[in-house]
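Consider the single chain below, provided in structure tokens and representing the form predicted on its own.
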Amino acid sequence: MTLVMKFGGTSVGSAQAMRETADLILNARAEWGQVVVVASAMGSKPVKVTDLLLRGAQSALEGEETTYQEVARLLRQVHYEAIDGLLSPEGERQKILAENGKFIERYEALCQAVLALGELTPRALDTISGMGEQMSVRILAAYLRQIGHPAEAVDATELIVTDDNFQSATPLPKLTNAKTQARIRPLLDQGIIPIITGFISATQSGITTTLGRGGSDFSAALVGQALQVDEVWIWTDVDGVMTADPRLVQSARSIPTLSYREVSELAFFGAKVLHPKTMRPCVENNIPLRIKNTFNPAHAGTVIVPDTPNGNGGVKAVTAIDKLSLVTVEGKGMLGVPGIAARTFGAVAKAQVSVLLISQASSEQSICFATPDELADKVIRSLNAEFDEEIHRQDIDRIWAQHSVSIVTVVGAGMRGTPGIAGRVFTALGQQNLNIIAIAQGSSECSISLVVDGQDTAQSVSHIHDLIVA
């Protein structure tokens, strides 16, 4: 049988993590036969690599000289001092300084050139934002090799092919999947641990792109498809999804298992879960993915599958997503108008907002929909443009916006079977005197969302949690 495992920045952010990491991959394979594993950047705090990276070449664009300078410094100790803990003298350790050495005097140099030319283009930062994974990779397999285990580095701009949409490419699978095969298969054959960078691809020309959010699970599950193994394991610092914030509600626990639909809900209104992307290749594939922990690997985690059985009366989890606004067009000469929705959201579109939920009356007097609160003022000012003589004509009282809400979301994909859903968590606010905004539940009833005051935010989430059965 095959794993992919793919392991955080937490899990490579130093040489004792790196070695507890080899552990979880050494165990993996005695059990399964066949492992590979996708790593992210070290990502230690207070020092995550990829937002070193990041802010040294910003800072050249606005023309400082010296912070891509001190940043270079940084990653010189983070990484020689990773190396100085798992490589012996004798063994890999001047060949492995030297190969991150080289990454990092490129990185110099691309500074150098964003701070000469004044431009720091979408193709530059992904091959600036992926040096950190190139470097890690190379440090945990030399460990590995070390410690008597054949492994072997890969450069995922090897395996993963995409557009040329750079800092959010889009994979081409029927190549990708080729190349993967071709590339790893030989080596998991040989009995050799593929130790493969997450985050980075490449164009067809093989010009190095970036994933986008996610993109180093996103990598690991672009692999397991091309390699069709049998379950894709996703390591990080929880023990799988929770039922709430564990900052909020004291009593939130992983969840065993969860559907796609469930996840991507979830994933949408701010849990902390994988991004939908990054399921897609798994669950199209019916391949198993599990969110697992590296500080406690023998607790189950969360599994994700196509489908589940209802389970906890039907709620699975409840999550929160604040600093909001709620903006509302209302006026009663909307009713019966063609075409108000329509020209409202073109408006939202044209100020190139997101909406992230939309409630809207049966008598068509008004519509609301929540906006990020930093937004909301852009949003309203092209509305106003939008309907201006709808609002002389007074067809259109207002236009004004709620600000400092919260959306708090109700997801269960067995909510669709079991009667009563809405109703208790509606109960579950009132009698804690919790005033409930605006209202929203798509027709595939997986999920309800509420909006309430933002200063409400916590209570809400932790009393409607309390309907989550064992």
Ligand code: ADP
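Throughout, rigid core stands for the largest set of C-alpha atoms superposing within 1.5 Å between the two forms. Numbering follows the first chain given and starts at 1. These numbers were taken from a predicted model, which means no experiment stands behind them. What changes on going to the form predicted in complex with the named molecule:
After superposing the rigid core, the C-alpha of residue 88 moves by less than 2 Å between the two forms. Residue displacement note: residue 103 has its CA displaced by under 2 Å between the two forms (rigid core superposed). A displacement of less than 2 angstroms separates the C-alpha positions of residue 77 between the two forms, with the rigid core held in common.
Same protein, different condition: the form predicted on its own was shown, now please give the form predicted in complex with the named molecule.
Shown below: the chain alone.
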């Protein structure tokens, strides 16, 4: 039996966390026979290595020299502390110190180049932001070797092949499967534990790409798919998927079982605990997925299954995404005119922006949709160009955006066919004088999304959470 275990930033965030992670790896190996590990960059809050790497590079772009140097100092401190805490001087300490040191030197050199050139391309960002994973896996693998278990750090640039859409690359499944099998199977056959970098990948010509922020969960699913493993477990710092983000709602509880569809909706609408692309490789290959807490391994966490029974009025969890704009195209001349929606979203696509939620009034006099705040102006420019004639003829009166809004989403497969859920949700907000700006129901009927003012996000989430009964 083979198990893929993915460890998030906090699970490898310090020497102590890496020790606990190593225990979990070895216990699982004793039970399952074969274990494949995928790990993130070190991420002990508040120092998250990937954030640091990006912040330094960004500041270099802005012509500033001290921030990336300070970042390099912090990177040395965080990684060297872990190395000192884990590896003995008689063993691989010097070697791993030198390897990590090389990455940090390379980071400084790249930031220097960014500063000199005044340019930071998406391609450079991927090379830079992926270094955290390359450092952490080397430390973890060396520690496992030190305690007597063969392990090898593997850069996923050798395994996951993607297109060249830097910063959010799309994997090419056939090539990825073939490369992953060719590189990882022989290690497993020899009893070696592969410790693979999450997040990073490479184009066919070997240029580093990344799968998007939080993408290590997706890496684990891709590796699981390629090796046709029995299960994928995501180890993080909370007891599985919870009824709400525990940082927003103190009374949030862990959910024992969720369906693929439910967890996909949650992930898509902001529940950061799982990257939204993780589910597809698992669903398509019938690979069960589990989310567990590295710091509380006895807790069962959450199991993701194909279907869940309806229960308890259906609302299982609530989630939110903030910093959005609601763009509206409105005009009396739109009534019944075919093709307006297609042209609207064509113009959005031309601006290379993806839409998170769409809502259309039944009279067809307006269409509105949510996009990230920082992209709203670009979208409006593209819409104005597309509808130039209609605006001139006054068929379209106005294209405008309401900024700083949030989408609050309630999720639960049991909502399907359970009357009154939407009413209860709206009442929960109405009673608190929280205004709903727009509404959309997921096509799967297992989610309802509400757009609210950004300032009302936490309160809305919390009052809807009160509706979730055990």
